[in-house]
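A single chain, nothing else alongside it, follows as structure tokens in the form predicted alone.
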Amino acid sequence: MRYLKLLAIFYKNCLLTDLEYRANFVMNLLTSVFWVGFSLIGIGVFFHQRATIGSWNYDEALLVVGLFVLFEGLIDSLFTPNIQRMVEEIRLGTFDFVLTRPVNSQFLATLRYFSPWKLANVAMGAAICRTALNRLQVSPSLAQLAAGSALMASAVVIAYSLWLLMLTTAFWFVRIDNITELFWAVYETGRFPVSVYPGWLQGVLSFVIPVAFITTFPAAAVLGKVGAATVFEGLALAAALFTASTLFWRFALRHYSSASS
């Protein structure tokens, strides 16, 4: 509870700070909008001259668009201002003020800040997954309901664990901008189901860069495409990698020179 009240602090600050500047915020809004409309966009054109890609119609694999968009929002809004926050921290010494304050270092360096405007995305990414399960007319079963969300918190802790593991290696590099433009060159991979990919980059994009398990995954969950076995890989893979990017910052933090020191 205390750390949930204290997110709460944070992003109420991170929030009135945002709106002070309302016309740079109404920008951001409308530029999220329009990346979204170009997701729409491009799925559209994929559909445009057959009705399945990869065993997916049009209407499944928006579902599967919906889901990058938030997950995309939730990252950009989350991660993102950390991870660059944190970067000039280190480079200039200044991290030692997050090391000493009584709370862990891992929650404060990590979840400190986020981009208020940026949750637009998670907002229009859940449309368009209720838009697709509209146009569907599919209502989901419990057990389907249930392996959604489980394969869901799952995306959202190997989300966090990735970013974890890029952010940790500002330890050793002055910058790491390379890295995350990497990362977000594999992510768009999670704009499509993952079935549309050959064989052996499925099998890269599920377990190796797992983008599979934020967005195609959950999706097929929910409509029924796949079994518990699939689910039990997620909440094992989560935890796998939350445990390893956790021991990793903890290493990291053993190799780094304060301003003091």
The other form holds:
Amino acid sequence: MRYLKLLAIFYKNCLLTDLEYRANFVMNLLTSVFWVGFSLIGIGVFFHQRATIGSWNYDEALLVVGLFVLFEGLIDSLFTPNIQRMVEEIRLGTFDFVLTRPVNSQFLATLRYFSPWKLANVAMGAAICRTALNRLQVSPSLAQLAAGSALMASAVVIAYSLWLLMLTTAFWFVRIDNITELFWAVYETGRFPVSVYPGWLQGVLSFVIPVAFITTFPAAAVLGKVGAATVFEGLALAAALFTASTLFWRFALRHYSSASS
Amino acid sequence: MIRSYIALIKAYWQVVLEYRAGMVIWILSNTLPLVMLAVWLALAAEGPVGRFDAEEFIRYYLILLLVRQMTTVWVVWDLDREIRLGELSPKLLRPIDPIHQHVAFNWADKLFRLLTVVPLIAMVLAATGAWPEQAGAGRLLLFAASTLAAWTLRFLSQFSIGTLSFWITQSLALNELFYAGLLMLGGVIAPLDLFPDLVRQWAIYLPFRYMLSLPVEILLGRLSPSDLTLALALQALWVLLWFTAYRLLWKAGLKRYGAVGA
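What I would like now is the form predicted together with the partner chain, since the data block earlier showed the form predicted alone; can you produce it?
Once more the chain from above appears, this time first in line as the rest of the complex follows.
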């Protein structure tokens, strides 16, 4: 409860700061519209040549694109600002102030900041998902909705854990803006249903860097393409990744000796 | 001029070497063409797509990767920072136009890539048997010239967008939009041949094709002589247009910069 209250205060603070830069909102919205157009044309070309790819039709793939855009916005809004700040603070030594506050340091380091304007992408992604569902004219059953929601929730946790893992490497490498580039490079594969890729790559994208659990499987669950087994895999994967990244964070903290000492 | 270029490139070569770890990550993260290749290969497994079969896709995307490595440009970030923070001022005092420093930095990086990534891609091309063997010396020469023109286009357009930082704070976001255009209509998402006719008809008049896709099309021999002539003419025209834009914007920007900074 206390942490939720803190989170509300943090986000309000960020929102007030960003309200000063309203021109950025327009620019972000424009960029976001452009990139969405890019994603749509992107899959449009493929479906111009074929009716289905990886046994997904256009409207079903549209749902994957929607989730791709949505999670891109979510990560950019909630996780990216924190990783940028923390790299800066470790470099300058001010990270000590994060550690000395009477709050869980992982919470403070990973969730303190957010960029409200980047939520434009989240809204766009949600709109694409809605359009896709409308065009498909499917009314998911209660079980499918539950499966989809569970996988969406685990997708958020998976994304968070992957970012925590990358962020933690900053204790050793200091300059890690490049590492997040690698994440985005792999994330690019999430534009398409994972079944279009060759078998070995599907394995990597499902269980090593589980991008498939962020964009493909939640969509597949809503459409009834995958069953309960995938939901359990997703939840287990999210739990495992969260535990691993938290342990890694604690391990790193024990070996952190600040910038000046 | 040549002597100062050699000196500058030598200096920037050291910078490039110092950041080699970061460079390797940047090169590795250049995966979008490979993702697209994987998807197209999945489609080509059911039979050729348009005039492309699986082997042609591999050839197309590997050469695209090569051209992309040789035409990477990041001058807009440097220029934006220099203008915003006033780092440009000392550079203006030097007896050499600042653009030459950016060009030299870029060429040092290209030298690095020519020695590392390019042989790698060439090896993969040879190993997969995808090397376009029928390409004669004439076509190779045209390919090289067109790649150089593509680099010039990317550099001049990004430099022009960068000079907008004299007036606005959003030039980086603008550059991102331009870059989206390049990915979309420059042949990364799909070879231009595979777009619907309607899109292709007007896309060939935009600058994007000439910044990436054209050299690949030339090396693969996909263009009829009349198409080739038209394409090269359009590429030259775009270089000219962006050069004019750069000269005008740079001159006007410097006037404004002087008024604020002095």
